[in-house]
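Here you get one chain, nothing else, as structure tokens; it is the form predicted alone.
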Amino acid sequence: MADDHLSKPFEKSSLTEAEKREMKRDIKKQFVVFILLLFLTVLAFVAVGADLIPNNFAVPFILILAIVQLLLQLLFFMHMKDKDHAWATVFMITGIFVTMPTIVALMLLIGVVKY
């Protein structure tokens, strides 16, 4: 069968060892930054929950997190902080100034802020 020569692993990686160095350290990166994001997620909640913030300054606390994790998460899971991801920057810059008049506009014809 001509097929079976795929499911035999590779003798030799295609990787130099610098490619595989700078793999584990990223791997090392993402799951730093995986542990930072948990922490963030679970101190929202527990600042929250256990009343340990005042009530006026809960919603602009979880706000800052969520920007926190948001930024985390583009620049080490989207990979945005990669030089070759500039495409993808632009679509996301333009998401947002889409996005961003469409829900306040939502928000004023719905009634959620009153001027």
The other form holds:
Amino acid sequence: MADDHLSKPFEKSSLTEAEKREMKRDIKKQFVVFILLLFLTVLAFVAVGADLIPNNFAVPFILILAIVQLLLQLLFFMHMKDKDHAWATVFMITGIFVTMPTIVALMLLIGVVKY
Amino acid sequence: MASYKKEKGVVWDWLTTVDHKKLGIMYLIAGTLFFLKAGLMAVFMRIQLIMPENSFLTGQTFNEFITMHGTIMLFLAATPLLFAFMNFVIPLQIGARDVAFPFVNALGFWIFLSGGLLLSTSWFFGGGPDAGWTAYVPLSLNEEQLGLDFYVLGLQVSGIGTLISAINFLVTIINMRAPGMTMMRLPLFVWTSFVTSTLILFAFTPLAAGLALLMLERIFDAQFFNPAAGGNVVIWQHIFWIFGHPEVYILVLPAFGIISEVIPAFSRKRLFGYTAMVFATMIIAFLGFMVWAHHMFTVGIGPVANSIFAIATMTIAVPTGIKIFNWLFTMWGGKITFNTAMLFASSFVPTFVLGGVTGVMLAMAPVDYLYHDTYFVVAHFHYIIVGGIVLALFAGLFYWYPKMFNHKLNEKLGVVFFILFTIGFHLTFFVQHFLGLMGMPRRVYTYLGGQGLDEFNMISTIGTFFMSAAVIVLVINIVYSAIKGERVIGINDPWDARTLEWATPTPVPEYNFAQTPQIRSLDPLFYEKVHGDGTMKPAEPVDDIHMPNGSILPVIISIGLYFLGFGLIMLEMAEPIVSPWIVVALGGLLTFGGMAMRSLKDDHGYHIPKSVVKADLKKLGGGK
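I would like to compare: after the form predicted alone, may I see the structure of the form predicted together with the partner chain?
Time for the whole complex; same chain goes first.
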């Protein structure tokens, strides 16, 4: 019968089918990125612990890994890759714009400029 | 699921309320009480300084008073008083039914209050903190002074409240605007509150970090600042002023906003240079972060750093100047009504310029070696804080009072108040410029006679008596007006003003707008008066209104934070009555238990049925 669906109870979720598919894709991506982050962390420990890289390159190497991690965090877990996130992005950029000069100036003033 | 509202007793209603209007009024009351307390301390300090070698207060009490006066005035008086207006006015001005997170709003208020009370508890445990509101190390590492532990933890707790309230305002202004209320149609008070909330977000975090370091050092014997253990005392100064300088703008920007509301309303003109005002606000906020080291010219950070920070500081005069001229041009050619609100707003402009000019003088690093830590600095920042923020608060109080309390404040008493306050203010602080130039250092509890300081100190103290008399007149005015003041019930718009809050019925119903209004212009109410029929066009049909439930949890969480802080302080006490860890655990249980309860229990709010809204519309709507 055509009216069969009327007797079915409503779904609990108010999301549309498209939104649900989108969400599933998103969760999958988050798992992949999460494993990637764990891998990067392990890589940093192993690289230094097992002397895989030259000593004088160790700190820059770890910093590079850290920056990659930071970007992945911001893009995937802070949702900066998503559309409709303009305000969050504005605040993130404002924050970086304000803190960066502050931290640089503070380090110069106190005289701690090693890395 | 959502249910209908039950009737509550008055006390229970106010303890559990999440209504932004009631919270605004509670902020106003709490802020006023702290303001009176800190003001009384100032009067006592001036009485001590009325003549040379006076012995009204001991040096120790004097130190405790300067510290508590500054700390309370900035954190517990000016901030909540501005938050009072922000809470009450922002949702009304953007056409919203409440702030974005009503529960968090209530939580912010109660946490602020418990932090303030924790700080004040220090009086019962060996006296208040005595290292100045800046709490410079190593002076503030003094283990003998329990008051400093109260300073550290009290500010930490009240800072959490301020921070979450600010985040709430940001989300509210971004997400809760009525249809047609674009960012560039926001009233300037909303704009400045928005920028201020951003500043709080970025500035209170370094403060929290700095206070955490100081707490670790004082209570848990860490060694961040102690030079004997390889620490660095200058780091505290940097962290403090990275917070402390933006804090000044956190306070003064909403004050600018109030002035930008009052002046157009009583000049019967739209604000001159709206766009310039918005961008000047943002530039001031950004530069406010980049100038902190001008408090530290004499620390010895070197000529290059001093010059950079000196020039950055002077740059702030440019956007501020833009604002000053825009206010002047708003008044220029306007049909000005000089009632009390407008008297305060218009006298704000020259007074603030006086404070700004001495600010530029202090920004000149070489000359600052002369001004540093003298009464010149005291005169400068009181011209900014009293001549700027407090005058704006009084203007805002007289302007928004009818909307908040359904009756006007008495104008005659208001004018008396204004005259007494202006005389007292300039008598007190103008001569302090000269005291400073003569070399009288700040934060001293007495001085020797015959050095040319006697007369000016006497004049300054007499000025504070005038200011005290003025505040007493204000209190009389509030009591008198509550009994006999002109009622404005049923009159939406007693000032014939321009912005949206004056389109709501008086008294404002708990849902603010029966129908969300459609905004068609900047100064929407004024636009409708000229181009429409004087009432806002609705953007939606009359329907059930979804409202948040009240909750006692904010109070419980805040009480928990109080005991959490107090327990940590007890670790430093010689012989606590119970083990401090029991108090900490109890506080933690209350706080985190309250948070868990909020998280685990669904609260869907309730609905005001359509029939009630319709009846209200018939009763309240259309009043002019």
